[in-house]
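Read the single chain below, which is given as structure tokens and is the form predicted on its own.
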Amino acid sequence: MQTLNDLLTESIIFANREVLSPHYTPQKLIYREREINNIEKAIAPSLKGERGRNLFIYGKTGTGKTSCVRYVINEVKNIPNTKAQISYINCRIYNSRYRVFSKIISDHLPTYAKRGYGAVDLYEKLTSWIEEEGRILVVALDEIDVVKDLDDLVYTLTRINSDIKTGGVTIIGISNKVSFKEELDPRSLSTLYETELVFAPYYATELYEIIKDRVAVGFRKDVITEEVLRFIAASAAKEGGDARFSLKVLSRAGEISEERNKSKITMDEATQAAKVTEEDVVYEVISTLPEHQKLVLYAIAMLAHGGGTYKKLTDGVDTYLFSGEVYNRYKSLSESMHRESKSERWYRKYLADLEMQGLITSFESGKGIRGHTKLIKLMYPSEKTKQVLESDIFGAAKEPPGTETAGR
């Protein structure tokens, strides 16, 4: 076990831990030149004092969406005499219209922000500030889909452009959910006038080059071999091409090597780090799902764990669930929690989002299995998935509703 003195001594593994952080923005983002260029094109009118089109960026976690937007924002900050004023907002923290507006005011009018004004006052102050010098406010909303009153936020931000004579607002929305706009009210959708940009997952070869670039700065010389790097890249590719995953494995492997008083990272440390990181990442994703997606996933986990009736298939290795029974269990859970269950249309969207996150996989059964239906498979251990969801949804001390029927 490491002592405090051990922790304070200079590391023989790490040279600069910061570059392994998912929040670190490198000077060059490899394999994302096209995406960066598209963001630059979208933001270019704002730099000239013109209203640009709103931009919505989609892609799985770890595909570089946030890094690319931050990279372009840093570029803009170095351009002199531009009309563009930028606010980057993490919507997991600023998750309501009022909080978003408060953050924008805090960024650009900090003395006004501390006075405790209401939403209408903030709106009027912001529009006056934009109009007085024809400014273009670029609002980058990271994880925009988690904003509680998203319709109100989108409508209010776009409404500014109708209420002022000079200047304007451009929105950059970042989301892991391609379908999130479908949840917007038609009134909000009609005001957007947006361009879309989709970030594809990284290939193993690309992930290898990305982590190799970070290792050159983040680790001591000759601490890690090419074989270990390729293993980590391949592990991240299996996790959906997630660069964050590869960086977390790298960092954890280094920590395990330090704990073992080793001067190098071997395949043993990398393998253990990949296993631990996979579990951490999966359950981190689960904890951030919207409520109804959690309930759908919980229904799947309950049935996969043995709570189904006859509507379940197995090939001796994997268990497949019928979509209809999952939906019925989801409705039952919703009712037991005094929530109104969503329609089958929304349920299908939730399944698509869960599949995009890599938590489930599904396919159409084809003919021969009760006609034509969708089969669903949970991608992670059902017991652990249940435990995480039970703690998150119901609280550790409470017994989940509906569990008395789980074994029937």
Ligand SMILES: Nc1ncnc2c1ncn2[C@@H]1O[C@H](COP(=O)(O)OP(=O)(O)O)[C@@H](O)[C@H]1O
Contents of the next structure:
Amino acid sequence: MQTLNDLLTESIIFANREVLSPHYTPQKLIYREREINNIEKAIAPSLKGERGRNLFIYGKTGTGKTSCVRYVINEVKNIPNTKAQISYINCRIYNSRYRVFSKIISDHLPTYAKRGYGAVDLYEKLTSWIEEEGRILVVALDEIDVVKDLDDLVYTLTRINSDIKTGGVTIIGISNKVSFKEELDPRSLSTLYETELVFAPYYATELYEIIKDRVAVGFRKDVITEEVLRFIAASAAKEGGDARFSLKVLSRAGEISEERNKSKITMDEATQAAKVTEEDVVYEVISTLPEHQKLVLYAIAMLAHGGGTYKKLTDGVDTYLFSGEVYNRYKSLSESMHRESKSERWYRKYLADLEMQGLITSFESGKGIRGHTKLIKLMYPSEKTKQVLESDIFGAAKEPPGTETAGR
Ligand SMILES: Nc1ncnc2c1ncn2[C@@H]1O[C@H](COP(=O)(O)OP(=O)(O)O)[C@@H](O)[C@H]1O
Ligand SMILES: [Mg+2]
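Complement to the form predicted on its own: the form predicted together with the ligand:
Next comes the full complex, this chain leading.
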């Protein structure tokens, strides 16, 4: 299908921009048979009016979690006369128990939804609706980690199962956050993780096949070469096996070629597109960090950037910072921003979180380097990281506080 945009611009690069969009759900999902099968197993009992086991799905961004779940949901929606009633919920939008319940109600009881009832009414209405026909409600909670009162939500959903005699609720939780499990209340954890399914990052060869399918439809003939495709697949593999990343690079490369009035995408445009997309990703990751992690990262970027007198270690290629130095800088930064700095215990947790996000790497030095200490390396260019943080933390303020001369 051509979009209005395609028709208006008559691009010499794009044949169909939409299939290159990361929001587009492809008809065919390759390399995910096992995963799709596991999701089907979780949902299958509901078709017969039985409650299936809850399923928890996790894996890095762009590994196909959302697409696979939506794919199975669409399959089920095409089956007539089943007890299964499915709600797909994007928790970035519906990020509280109340909102999730309202969304479920509006999916299945639209006339009731408009009346603006309170939480208890919604709960009762939903419970009796499930029970009256022995329905099985399957709730797919995508990006579940952003729900503010998640323990309450999980509790309330499972509570329905004990409140009713027929029918039930099955939960499919989905998260990009691999460490999420460690943050959960034990009760929610045992509910959500009845079964788990991990989505592994894609290999470069798999990413290549994934984008190849899109290229055939998305671009005009002979716009892109094998070499460029391989390069894009490899750069997305480096970014954590992220299919969304590869699609973004692909369409960005097309746009750059268009701007340059070229009829082909060469390595030049692809390299540029990969660079810009990588910066976008870093920007996104950084801007969603909690405040104190931003401050710790800012301290790291400042130290890595400056040529000052702080202690660092260089092996000719990389520069490593001493953890103690970073902590001191973080403390003075917090002070200058009138924030209370957190203890070293918290600081170590922040470092672990930043490392999880791929923003830094750290390791314990062996003996010899001042006894035993942690060394830290920034994974992205310090200048760029600093800039992103400055506009993010300090907004429009030109002069960030906490530099060498800061102090009141
Ligand atoms: N196996 C696959 N086959 C084809 N396209 C895929 C596949 N996996 C992911 N994609 C594409 O990558 C994009 C990102 O996938 P998504 O399901 O949103 O990942 P996640 O939810 O894990 O972040 C999707 O829009 C889809 O177009
Ligand atoms: Mg997703």
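Positions refer to the first chain, counted from 1. Worth saying up front: this structure is predicted, and the values here are computed from it rather than measured. We call the rigid core the largest set of C-alpha positions that still match within 1.5 Å between the two forms.
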Exercise for the section: For the rigid-body movement between these two forms, give the member of Tyr88, Asp280, Thr127, Lys331 that sits on the hinge. Expected result: Asp280
Exercise for the section: Could you let me know the angle, in degrees, that the smaller of the two rigid parts turns against the larger between these two forms? Expected result: 18
